[in-house]
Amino acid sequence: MKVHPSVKTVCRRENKTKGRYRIRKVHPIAGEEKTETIYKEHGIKIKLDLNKTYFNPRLSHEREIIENKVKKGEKIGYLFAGVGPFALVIAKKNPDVEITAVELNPEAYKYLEENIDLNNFTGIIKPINEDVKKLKGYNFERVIMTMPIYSEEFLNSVLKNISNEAIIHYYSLGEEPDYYEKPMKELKKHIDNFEVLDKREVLNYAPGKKEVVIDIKIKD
């Protein structure tokens, strides 16, 4: 804090994330007791609080490999959307598309409203507070599942809700030697007929084992 006068709270964070909604909870150690703040990102503003929603920095450069793979005019489904971190930056990028984001948690999906107003993104991201297995009706065009560890889950019902030759970036946990055998084998278990566009390690998740994360096309 003597370094960098603009810091106001010092926060230890606890080593796993826990329960349903994946929190890794945070203890001031210095300066204002709070955890909720104003993180920025790519030219956007993202509100959250660390001990109420799930939320990772270190995603920053996946977030803008997606954003430069997202076309014009697409209808995007934005899965376990957290605040929106990757709904905030594509439409920074891309205001011509059109995202729904989709989050259980209500704390998160109160801060993802907060979100796309603090970010002047009403209109082009459609916030819903659901469960994806209970998702119908939608034809999205590009899907983003940004949950690596029960994504498989939820292949089913995101093949109910997609168009044809949707693209799907599908993240999972992968394994050495080879760690997109266990998420090919997840793909191919559920998709009879699919193209590989592009596959790529995110983040290391433990020893041995890494976030990846393959991006496919269906094909008829």
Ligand SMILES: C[S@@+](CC[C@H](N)C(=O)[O-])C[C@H]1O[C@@H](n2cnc3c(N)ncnc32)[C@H](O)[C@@H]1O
Given for the second form:
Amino acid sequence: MKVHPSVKTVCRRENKTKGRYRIRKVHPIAGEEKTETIYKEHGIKIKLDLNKTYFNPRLSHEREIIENKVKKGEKIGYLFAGVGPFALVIAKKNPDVEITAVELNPEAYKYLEENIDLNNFTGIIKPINEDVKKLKGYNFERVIMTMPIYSEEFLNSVLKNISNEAIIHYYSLGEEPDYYEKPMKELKKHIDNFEVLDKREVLNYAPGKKEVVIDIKIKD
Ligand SMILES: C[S@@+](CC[C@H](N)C(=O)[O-])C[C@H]1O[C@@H](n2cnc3c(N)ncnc32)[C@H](O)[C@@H]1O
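Given the form predicted alone, corresponding form predicted in complex with the ligand:
The complete assembly is shown below, putting the previous chain first.
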């Protein structure tokens, strides 16, 4: 705190990311006793509580990659939205899109709503506090599935809510030596015909394990 005077609180990590809501608890050890903060990235503000919501600043580069792939006017399903970072970054660069942001954790959903307001994206990002498995009647042209651990469980529901030739960003965990083998198997199991547009290593997850993403386009 002496070196960086803007730092008001120092926290210690208490555990690894856990549970369906993917929360990693922290404990304040110096400065103000609080875990709520506003993080700034790509010209947007992201308000969150470290002890109640998922957030990972190391996904900043991945958000930038997705932001650059989005096309004008697209109908986007941002699933597992957390406090909204991908949607906020996309809306900043492409105010012309329509993003439905779906999040189940009520605490994360509260911040998602607040962040839409804070960055003046009302009308561009529509938040929904719902289980992705219960989605019905959508026709997304692009789907961002940011739930690498359980992603396969949600593919059937996603496939019922997309348009022809939709693009899916499928985040998943892969293992050495071929990090893409397991996610590719999952995709082939659920989808008859698709084209791989791109694939990337996103984060180191554990020794021998990485979070990867495969971008696919659905074919008839
Ligand atoms: C790995 S986090 C990603 C959050 C956000 N996209 C980000 O990049 O910061 C996954 C999120 O999915 C939410 N979630 C878990 N199960 C869900 C479900 N069935 N439907 C909707 N959201 C769910 C969790 O609460 C968590 O916020």
